[in-house]
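One chain follows as structure tokens, the form predicted alone.
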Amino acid sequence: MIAEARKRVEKLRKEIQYHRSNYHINDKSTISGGVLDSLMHELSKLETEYPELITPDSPTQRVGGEVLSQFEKITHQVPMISLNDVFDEEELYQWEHRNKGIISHNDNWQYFVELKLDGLAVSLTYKNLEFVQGLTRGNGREGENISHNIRTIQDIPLDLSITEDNIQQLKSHNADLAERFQSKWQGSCEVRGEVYMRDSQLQKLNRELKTNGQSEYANTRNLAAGSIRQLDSSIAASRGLSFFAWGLITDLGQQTQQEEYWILKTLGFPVVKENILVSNIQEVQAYYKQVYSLREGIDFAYDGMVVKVNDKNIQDQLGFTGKGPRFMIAYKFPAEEVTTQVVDIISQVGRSGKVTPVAIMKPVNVYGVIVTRATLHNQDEIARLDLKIGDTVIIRRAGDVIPEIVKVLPELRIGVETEYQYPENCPECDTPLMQQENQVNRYCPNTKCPARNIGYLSYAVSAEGFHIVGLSEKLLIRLQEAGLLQHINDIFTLTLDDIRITAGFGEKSAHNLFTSIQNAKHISFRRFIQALGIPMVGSQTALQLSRTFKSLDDLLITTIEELQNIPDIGDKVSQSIIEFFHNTHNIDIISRLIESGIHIEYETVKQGKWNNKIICITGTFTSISRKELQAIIEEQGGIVGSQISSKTDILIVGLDAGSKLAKAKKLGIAIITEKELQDNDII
């Protein structure tokens, strides 16, 4: 095991160093920050498990950047160190637990919580009230002299002055602090903070570039870092950079982190107003959730929080370990892209018989959700990714989007990875798989395949279909094995004893499930259509059909021409519907459902502001979930489409809108933002 760990550590170090060099030295991102954090986190955990593998040149032992040769190198009076990271509540609590083990006698565990800015850390030195020097963090020990560019940033004071009003402001926070400050203040200090670019400024610059036919900038962090490290100060001046102060190296009487914040503000430095003092670690976690949801309304990028023990005396007692301080930690937000390892690839049989390879992965938090599986779609997708079992992969998830593997990192292979073998026979019933000409997917043709049947039944009883609460896949399998369940209609003939005996339920649980089954006999036309499991017919197509046809009988005798005239239903979907209703087996099942007591409720369509409008949704929303937004659209008579086309009437956009937004603009489709929905009291 140690041999594999050693190989893994060596590969991780090489990969991290390559990307960090690009990020810190060349100011360009070859991978996302979340992916880099994931690789660093794994390396740190491996070195914790195998401390004999730690080396002085490991990325975990270094700050990050290097000093560029074209700048003057200057040694920091106090090193500018990096922070250790935590990524979830459990790791946050473990950090406090370790600190309490060092200082067990202390009961004052207050924390000063700051937004973790995504910019470039700098150090500013003032002597005799005047700015004299500005340095980048560099490698932590020495930085680059960028004083000429610092002078172009309007937020940074070049002259310090302490007025009576300043002192009164400080007294309003703490009278004792004001006295301590006045006794220490000699007109000189070292301040640290972050040079950054506001999102609105990036948008302004990109508009100008687009007008001039030039390439646009990708993100604020790289642009800010690249601007501040220009030899020509006019370039930095033209970029409209900003600054926030977060650290005071000079002793000016501060005894807590909060007092340091007050002094920085008194000296005239801009500080983040969202930074707050909290009483305990539980309040840290509560504030983490709050600031995570605030990001859309704040005009600068931040990727987490910095949590600092408030008491300076306790900070001194805790000291430092490895590359960073014990007394503060970076609590990162869930990333949209992270890395993990594929430990296996299994073949999963769906309700249509399609056999899909599924990656089984080491659990990983992607955008706030623990992910262990990701569909690989088919053999062609595995080949495109060049994926092997054991590979390190990048997983992406944004908003409500299903997690997907977007890239393999072959540089991290250590020689134990294996190829996936696509099965020739169904993994459930051993029937030879079929593959139609010019198609990449393989199917199990056995309509009695247990996996196909269970897949369909699970789908049919879900919330989108009959919504039978308590009828799990595990119980469906038991009922199937007991010979009580073959087709969907068999569910509605189950007796209370059938459920109690087969499931092993107690009286109350069995009665609850039996009641849920009886209640499910009353079902809307839309959910009944969806529960049938017609290939290529999802929630929105079912809604369209339920609005178009007045009854089930009308739907059963429809023609392909009628279907093709329905907005957002194409030729392939129309053909699939016709084929389904021309299958005598399917018609027999529908008849049996009606005979078992199913009552279809036909709803009158509400006339709303979006009546018969085809509306697409894209991006991430902060004030409402996509499901809730979809429900509002449908209540107003609208239909939510899956793809942008000439038939689309409106596109509603949230954060991180991608290709749909570009296509909608090209087609001249009306675009509505989340803020516009809020301003018009729609959400």
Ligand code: IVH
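If you superpose the two forms and keep the largest set of C-alpha atoms that fall within 1.5 Å, you have the rigid core. What you are looking at is a predicted structure, and each value in this text was computed from that prediction instead of being measured. Numbering follows the first chain given and starts at 1. What changes on going to the form predicted in complex with 2-(butylsulfanyl)adenosine (IVH):
- Positional change of Glu15 between the two forms stays under 2 Å at the C-alpha, relative to the superposed core.
- In this overlay on the rigid core, His41 has a C-alpha that sits less than 2 Å away from its partner position between the two forms.
- Relative to the superposed core, Gly187 undergoes a Cα shift smaller than 2 Å between the two forms.
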The other form holds:
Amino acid sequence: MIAEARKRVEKLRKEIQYHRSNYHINDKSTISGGVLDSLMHELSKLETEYPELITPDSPTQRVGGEVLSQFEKITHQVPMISLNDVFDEEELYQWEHRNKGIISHNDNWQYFVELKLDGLAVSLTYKNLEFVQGLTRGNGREGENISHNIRTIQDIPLDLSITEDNIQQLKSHNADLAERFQSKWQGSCEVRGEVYMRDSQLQKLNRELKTNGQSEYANTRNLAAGSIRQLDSSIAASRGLSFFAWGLITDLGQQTQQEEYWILKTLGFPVVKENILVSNIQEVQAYYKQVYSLREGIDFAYDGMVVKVNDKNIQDQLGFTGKGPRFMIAYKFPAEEVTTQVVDIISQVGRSGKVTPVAIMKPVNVYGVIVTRATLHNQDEIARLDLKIGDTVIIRRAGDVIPEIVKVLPELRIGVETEYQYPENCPECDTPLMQQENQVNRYCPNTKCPARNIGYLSYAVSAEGFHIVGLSEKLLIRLQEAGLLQHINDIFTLTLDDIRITAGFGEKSAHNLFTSIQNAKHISFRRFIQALGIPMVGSQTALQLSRTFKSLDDLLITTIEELQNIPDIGDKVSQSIIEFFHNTHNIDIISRLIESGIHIEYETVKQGKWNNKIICITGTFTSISRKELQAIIEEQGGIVGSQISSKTDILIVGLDAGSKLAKAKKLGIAIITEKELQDNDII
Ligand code: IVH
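Structure of the form predicted in complex with 2-(butylsulfanyl)adenosine (IVH) (previous: the form predicted alone):
And the full complex, kicking off with our chain again.
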């Protein structure tokens, strides 16, 4: 095991160092921040498990970055170290728990929480009220002298003059602090902070570049870093950089982190106005959620929060670990992209008989959700990714999006990875699989294949179909193996004893399930259509059909022309519906369902303000869930579409809207915001 861990550790270090040096030295990102973080996370986990593998040059032990040769190198008075990261609530609480273990006598765990700016750390030195030197972080011990470029940044004061007004303001925060400050202040100090570029500034520069037909800059962080590392200061001056202070190295009487913030402000440095003091770790968590959702409205990039123990005395007692201080932590926002390892690729038989390869992965948190599986769609996709079992992969998930493998990191292979074999026979019933010409997918042709059937039955009894509470997949399998269940209609003829004996349920549980089966016999037309499992018919198409046809009988005799006339139902879907109702086996099942006492409740045609309007939803909503919003739209007679097309009438946008918004704008589709919905009392 250790031999394998050793190989893995070496590979991880090489990969991390490669991307880090690109980031810190060449100012270019060859990998996203989230992916780099998760590689680092895995490395530090392995090093905790096998401490004998730690070496002084491991990226976990070093601050990223090197000193560039063309600049004068200067040793930092106090090293510029880095921060340890946490990624979720649990890790945040563990951090406090560890600190409480070190300082048990303290009951003041207030925190000063700051935005974690995504720029470039610099140290600024002032002597006799004048700016004298600006350094980059460099390798943490030595920085590069970039004073000439610092002087071009408008936000950075070149002279410090403390006015009476400033002192009054400091007094208004804390009279004692003002006194301490005045007794210590002699006109010299070292301030640290972040050089960054405002988003609006990047847009402005890009507009100019575009007009001149030049290629545009990709992101503010790289551009800020690139500008500050120029020998010619006119370049930095032309880029319009900004600055925020986040640290004061000199003792000017500050006893808390919040006091440090006030002093920095008093000295004339810009500070982030969203930084606040909170009373406990739960409030840190609450504020984290708040600042996460604020991102869209703020004109500069931040990729998380820095949580700082407020009391400087406690900070001193907590001290440092190898990488960074114990008293501060970077609490990163959930990454849309992370890495994990594929431990297996299984072949899953779906309800249509399609055999799909599915990657089984080491559990990983992507954008706030633990992910263990990702569909690989088909063999072509595996070939495109060049994926092998055992590979390290980048997986991505944003918002409501299903996780997907976007890339394999082949440099991390250690030689034990194996190829996936697409099965010749069905993994469930051993029937030889079929593959149609020019099709990449293979199918199990056996309509009685237990996997096909169970897949379909689980879907038919789910909340989208008959909604039978308590009928799990496991139970469906047992009923099937006991020969009690083959088709969906069989569920409705099960007796109480069938359930009790087969499920091994007690009297009460069996009774509950039996009752929920009886209750499920009353079903809306929409859910009945969904429960039939017609290929390509999802919830929205079922809604359309249920609104268009007065009864099941009408639907059964529909024609392709009639279907094609329904808004948002395309040719392929129409074809699939017709084929389904022309299959005598399906008609037989439908008749048996009706015979077993199913009662379909038909919709009364809704006449709302969005009658027959096709409405798409995008982004995140603060006052309502997507499901609730969808229900309101349908209540008003609207249809919720999944993709923007020329048929879309309205796009409702929440926060973080992306490509859909851009597409809707292009197509000139009406756009409504969450606020407008609220203002018009729709939600
Ligand atoms: S305090 C021991 N506060 O994050 C280092 N850093 O990962 C003390 N950063 O090098 C850093 N915003 O470039 C601190 N409000 C903030 C910050 C911040 C951004 C950067 C900084 C630092 C890196 C550490």
